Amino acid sequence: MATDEGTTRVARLHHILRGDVLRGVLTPGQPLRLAALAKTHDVSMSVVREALARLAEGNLAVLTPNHGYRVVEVSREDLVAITELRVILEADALRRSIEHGDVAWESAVVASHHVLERATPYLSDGPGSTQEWSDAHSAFHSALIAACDNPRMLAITRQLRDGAEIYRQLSDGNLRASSTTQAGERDIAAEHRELMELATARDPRVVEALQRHLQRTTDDLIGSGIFGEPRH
C-alpha cells in the first residue's frame, strides 16, 4: 500500500537524518530545508516533512517559525542539563534492570560489551570515533538498561543520548576510546569494563559506577574546548 511505502520512506530518511546530526554531518544550528532534502534524498516534501518531525521529536532538530526546521544548537548549559537527567534516569534504569533482568538479559550485555571492545575506536584519517565504536557504544549503554520495566523512561534516555553523542562528536577527537593510557589518563575502555562485569554479577555499585562513567565524560567533554575553553 502506498501509505506503507511513505511510512516506510520517513522512517528511512528520519533514520539517515539522526545518524547524520549525530556524526555532525549535519552541524549544530544548520538549516534543514525540506526542498534540497527532498532533491538530495529523492523522496516528496511530505516525507521530508514528517521525517523532520521525528527528528524535532527527539531533540535532534528545532521548528522555528517562518524559519523552518535548522539542527539543534548545542551549548555547554544544554550538555550539563542532558548529564544531570541522564545521571538521575539512566541510574534508575540500570536498577531496575538488574531487578528485573534475566539470563537472556545478562548474554545481551556480555555481548554488547564484546562488540564494543572489538571495535575500531577512532579514525585513523581525522579526529573523531569511528561510526562502528560509536554504534557499539550506543548499543552497549542500551543493552544495561534494556531490562528496565518503564518503556517511557527508555525513550527518554535514548533521547538523552543521542543528545550527549552530538557532544562527544563534536569533541574534535580529544576523547580517545582506548584500551592502552599513559599513566594517569582515562581508560574509557576499562570503565565500560567494569559497567558490564559489574551489572551482570547484579553489584549494585555498577550504578555509581554509571554515574561517575556519564559525568567524567561530560567533564572531558567541557575540558576538551569545544566550548572555547580548553583545559589547561
Contents of the next structure:
Protein chains: 2
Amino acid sequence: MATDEGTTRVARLHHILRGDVLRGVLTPGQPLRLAALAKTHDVSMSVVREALARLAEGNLAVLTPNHGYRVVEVSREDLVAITELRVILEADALRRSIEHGDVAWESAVVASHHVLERATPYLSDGPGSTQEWSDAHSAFHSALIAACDNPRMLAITRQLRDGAEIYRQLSDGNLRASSTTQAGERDIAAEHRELMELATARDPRVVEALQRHLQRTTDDLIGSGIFGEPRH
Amino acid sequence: MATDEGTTRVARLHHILRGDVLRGVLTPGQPLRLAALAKTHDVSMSVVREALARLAEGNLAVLTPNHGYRVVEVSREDLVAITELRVILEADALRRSIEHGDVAWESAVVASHHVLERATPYLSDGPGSTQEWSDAHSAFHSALIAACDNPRMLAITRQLRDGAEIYRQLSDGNLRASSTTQAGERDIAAEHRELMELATARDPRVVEALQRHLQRTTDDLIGSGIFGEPRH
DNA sequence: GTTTTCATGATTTTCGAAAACTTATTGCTT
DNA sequence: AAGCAATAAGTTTTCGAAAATCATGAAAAC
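Next block: the form predicted together with the DNA, after the form predicted alone:
Whole complex next, starting from this chain.
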C-alpha cells in the first residue's frame, strides 16, 4: 500500500518530519535548514517551509524571525509542564471516555492493548525502544481516551503526548549509557494491563491509575539523566 | 509609532487576519481566497499562505487539502467544549497564579482592571461591544493568570480564549436583533471587580468565581440565539 | 591591541508564474 | 430530454529565482 498519492506534498513531508522529530532523528535545538531539507526530500523550499510551519503548529518546531525553524528545545521544566497538563487533561478525558464509551470503544482498547503487549519493547542491540512498541504505546493511550466527547480536549492531549514522546526518545538514546533503569524497577506492562482492565470495567479508579502512570514515567525520565544528573 | 518594521510580512499579515477573525470581519466558514487576500493586503500569495497556516495554528482557520483555508466554523458543541476546557485550565492557571504571583503581578491585575472598568463597553449605535472593551477584557483575563508557572498552560488558555472570542463577537452582531440580553441580567462589571479583589487578596475562592464567570458567559452566549433558538 | 567598518557568503523571506487539481459549463451522444 | 465526455475557468499547490536579512571575517581606524 502506497501511503503516497491522494494528499499534498506538504502533508507528506510534514508527516515525515514529525516522525523524524518524534523518533529523535532530528534532535532538539537542531536548525532545520530549508535548502538542505528541500534537497534531501526532493521538493521545493516552499513545501519545506509550510511543512515546518505545521510542525510549529504542534509545538515540535519553533520559528525565530529571519533565522528560520529549528527543532523545539527540551528542558526539565518543560517536561514537568507537559506532565502537569497531561495529568489534568488526559485524566479528565479518560473519565469522560469510560462514561461515554460504547462497545466499539471497549473493543478498540482491548485490541490496542493486545498489540502493545505483543510488541517487542526493546532490541538487545538497538538504540532503545522499538518503533513498533512506540507506535503501539501511543495507539493504546490514544484508544483509552478516544470516547471522550470533547474533540478539543483530544486534540490538546494528542499534542501534549507528542511533546512527551520527544523526551522518551531522548531517554532511549541514553539508555545504554546509564546501566539499569532505576531502583524502583517498574513493571510497565502490568501498569498498562491494569489500565486496560479498569477502563473496560468502567472503574473510576482508572483515572488515578493513569495519573500515577504518567507521573511515574516522567519521574523515570528525569531520573534517567537526560538533563544531566539530578541536583543532589 | 509604526508597528511595522522589525518583523516579517507574514507576521504582520497574520496579526491583521487574526484581528479580523476575532472581531468578526471575517465570518465563520468564509473561504479565505489566496489571490483576493494577496491583492487587498498587497503581498505575494506565499505570504498569505503562510499567514493562514499560522491562523490554523491557533485554530482560527482550517485547511482542506486542495480547497484552501477558510475561517473556522462555529457550533454550540464547540463553544461548550471550549468552555469545559477553560473551566478546567483557566481555573487551575488562576490557582497557580495567586500562589506564585508577586507584587508586580498584583499591580498588573489592578491596572488592567482599571482600564477595563473605564473602557466604554457599548456604543449606542455601534455593532456591539467596542474594540477598546474587548481588548481590555482580554488583557484583564490574561493578567489574572499571568503568574501561572506553567507556560504551556498559558499558551493553551490563550488559544482557547481566542476561540471563545469569536462567539462573543458573533453574539454582539446579533445584539440589536434580540431585544434585551437575558432574564438573569448580569452585572458583568461587578463580576470582574470581584475577580480582581479576590485575586489580589489571594483568596482561593477566586477560582470558583472565575469558573462561574466563564460558565455564565457561555450560557448567555448560547441564550442570545447565535445558534438559532435554543431547543425548547 | 581593541574596536569599527565594510565586503562576502549563507540563509531566510518574498515574489511571480507554472503545474495540478476541482468545479462548472459546453457540446455531443443516446 | 437525459446522461456523459471534453473543455474551460477558477483556485490551490508547487516551483525556481530574486530580494532582503543575518553571520563571518578581513581590513581599516583609533
